[in-house]
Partner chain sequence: MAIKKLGAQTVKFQNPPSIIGTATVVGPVEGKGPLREYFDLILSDFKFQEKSWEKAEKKMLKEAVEMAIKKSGIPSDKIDYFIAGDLLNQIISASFAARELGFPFLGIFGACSTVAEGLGIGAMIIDGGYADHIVVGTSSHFCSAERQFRFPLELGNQRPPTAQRTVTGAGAAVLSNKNQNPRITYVTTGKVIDMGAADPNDMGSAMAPAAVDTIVTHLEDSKLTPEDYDLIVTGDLASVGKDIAQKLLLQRGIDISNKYTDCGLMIYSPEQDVHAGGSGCACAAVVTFGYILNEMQKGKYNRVLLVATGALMNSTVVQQGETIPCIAHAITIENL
Amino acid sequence: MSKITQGQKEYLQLVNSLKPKPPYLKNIIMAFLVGGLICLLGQFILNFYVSIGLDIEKEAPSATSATLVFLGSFLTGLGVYDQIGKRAGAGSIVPITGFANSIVAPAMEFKSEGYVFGVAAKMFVVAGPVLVYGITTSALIGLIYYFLKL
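Please give only the structure of this chain, in the form predicted on its own.
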């Protein structure tokens, strides 16, 4: 192990004193507010679907999820969701709209490479592992549940 010299210690102290401090409180508040607003929008959409006659247990939640995925994808396509993400951080990633963004953003990035080798090949770069492990885990749990019911 090498020892740190006095000059290296002074340099590290200088670097640490000049390094900008991240605004943790602001980031936490923005993530909470934007994530909450996205969820509030989802609740309004759910209430709308219930008010037009969709079943609260089966149909309205599915329609709400599909609408939020569409909105996340559409806003990503327009470049708006990236701006929201820059200000909201994790608040824009956690809800279902963040999942839609994680699928559409890589596809748009590689659009210039063509529809097959660009869009189709890169669409699931980020979300692919999540889908694979999610579907595999749910199938295994379903099988375990099925065999325990026998």
The other form holds:
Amino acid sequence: MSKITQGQKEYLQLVNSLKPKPPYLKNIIMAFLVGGLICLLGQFILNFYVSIGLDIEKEAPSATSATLVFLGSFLTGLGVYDQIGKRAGAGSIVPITGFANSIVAPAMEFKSEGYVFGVAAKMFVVAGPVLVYGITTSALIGLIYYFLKL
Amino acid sequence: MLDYVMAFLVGGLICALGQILMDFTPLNPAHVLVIFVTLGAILSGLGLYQPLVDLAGAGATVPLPGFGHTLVKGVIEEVNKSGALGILTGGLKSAAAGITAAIVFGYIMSLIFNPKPK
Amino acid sequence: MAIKKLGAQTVKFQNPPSIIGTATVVGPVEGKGPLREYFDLILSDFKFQEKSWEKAEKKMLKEAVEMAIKKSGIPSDKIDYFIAGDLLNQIISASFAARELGFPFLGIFGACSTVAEGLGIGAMIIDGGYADHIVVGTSSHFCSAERQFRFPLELGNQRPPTAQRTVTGAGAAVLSNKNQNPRITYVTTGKVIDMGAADPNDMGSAMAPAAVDTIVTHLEDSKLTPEDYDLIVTGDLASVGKDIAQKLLLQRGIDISNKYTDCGLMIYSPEQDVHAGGSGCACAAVVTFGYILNEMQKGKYNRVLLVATGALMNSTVVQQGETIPCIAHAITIENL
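Same protein, different condition: the form predicted on its own was shown, now please give the form predicted together with its partner chain.
Up next: the whole complex, starting with the chain shown before.
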């Protein structure tokens, strides 16, 4: 229905006044703590790679991302990541481990539809948009930078 | 020691901001991720994200805006090095490790494990 | 002249069809809920020894139908129609179960209201003289519904407190023209109501106005009052929708608070992590065929109004920004 009638408007106001709200403060604190801890772990891993001689500009951050992606994938496979996500919300969605979770979860889920149209095709239902917008934005910025530089 | 404290604080704050967007607006997690990666890319293009990375290390690179930053950083580097072609090659070059790891590990995990209902 | 029709939307049966056998199958989580004693079969795993959630759901429905026929004592070649529906696209659980059961099949879709729609159609066919025995069944499965309507199971997302859990289970009942209790005496067919709710994580609020509309119409058409009922039970509004429905009814001057409950609230205990409560085609079916009919046989209730509610959308139209159209069908079940 494209037009909301007066009755619908009043009803939606009633619903809004009655429906239970998420525990805002608890959610934000949990997101802060868990998100912070994942980043802290990232810093440990980064420092470790630097200490074994990887270059801090490129190699160490790349290795850190790959390691965190592995951890996120593995915990998803074990069925642990969704339990963390239930409590941490954005705290485990926003870090790169959440990006890995968003790839593994649909891949596992749609295995019953086969390895091509199931696993491979569904892998990017959530992560695909992130790549599309990230890559497109970066290319646009590159284009602007290229012309500004001329 | 300070790098750990900063990673925790800044990373935590970025995630808390994501939670605020999810709880107080009709945006769902996929929207928040797209907004964050785009925002990271734009801030990086304006030269504002690198200072945050210098300050917080993994606290700025591990959350998704850091992914947008990695893409833009790579594009700009490649444009400097090889001109216009860098617009198309730089982003994925610098984000290759994360993306390839996600695909390969994702595929392997989905072969090994099955989803478990709770 | 439709001699059995009352008012705008209600049918009153001349020879009220009886419910002569019922069966319920539920999943592990429902099997830990407060109604566990009332279910015939509680699964220990979600797959029911099958390869996919969809196959498991079909097997639950088939199992429930076969058990209900067995308990009714009617030989299966005496079943005239199989009326069934479920939540999955093209109601595959129902039609795939029908493929194996081999009865003449009428597939219906009413989302979570399907059980009442099926009982209503079945009762009308029997009282119309077109059949002697009809088996009605519905099913839903948490995992098959999640992947179709929401997210993969292992995705680490958070659910709002208004979200409901799809009941894993199946319920079936054999309707008959035999002269015995309990019987279906009235059917009020609902209209599609859309009050502009668009949040797929808050079905209770979307469906409550449909339940209210059907209850009010039923009372007007049948000239019955809430006092005539021992129990009024809505399908699966769960905690949020139930409060809203009660409030809307009070605004219309109808107080049912002392005999009103909701299947979505009954099937789980508050300690179970199910947010607002249960939903799905199986929710109203297993609560009605498991708990309510059992208690009617014991005489705890003698006249019950079942108002099963359904949200008639899919994920495509939700993404297109459509609001959610909802429906509720009311069935009066009584011991005469």
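Just so we're clear, the structure is a prediction, and the values are computed from it rather than from any experiment. Rigid core: the largest C-alpha set superposing within 1.5 Å between the two forms. Residue numbers count along the first chain shown, from 1.
Among the listed residues (Val80, Lys58, Lys26, Gly53), the one located at the hinge where rigid parts rotate relative to each other between these two forms is Lys26.
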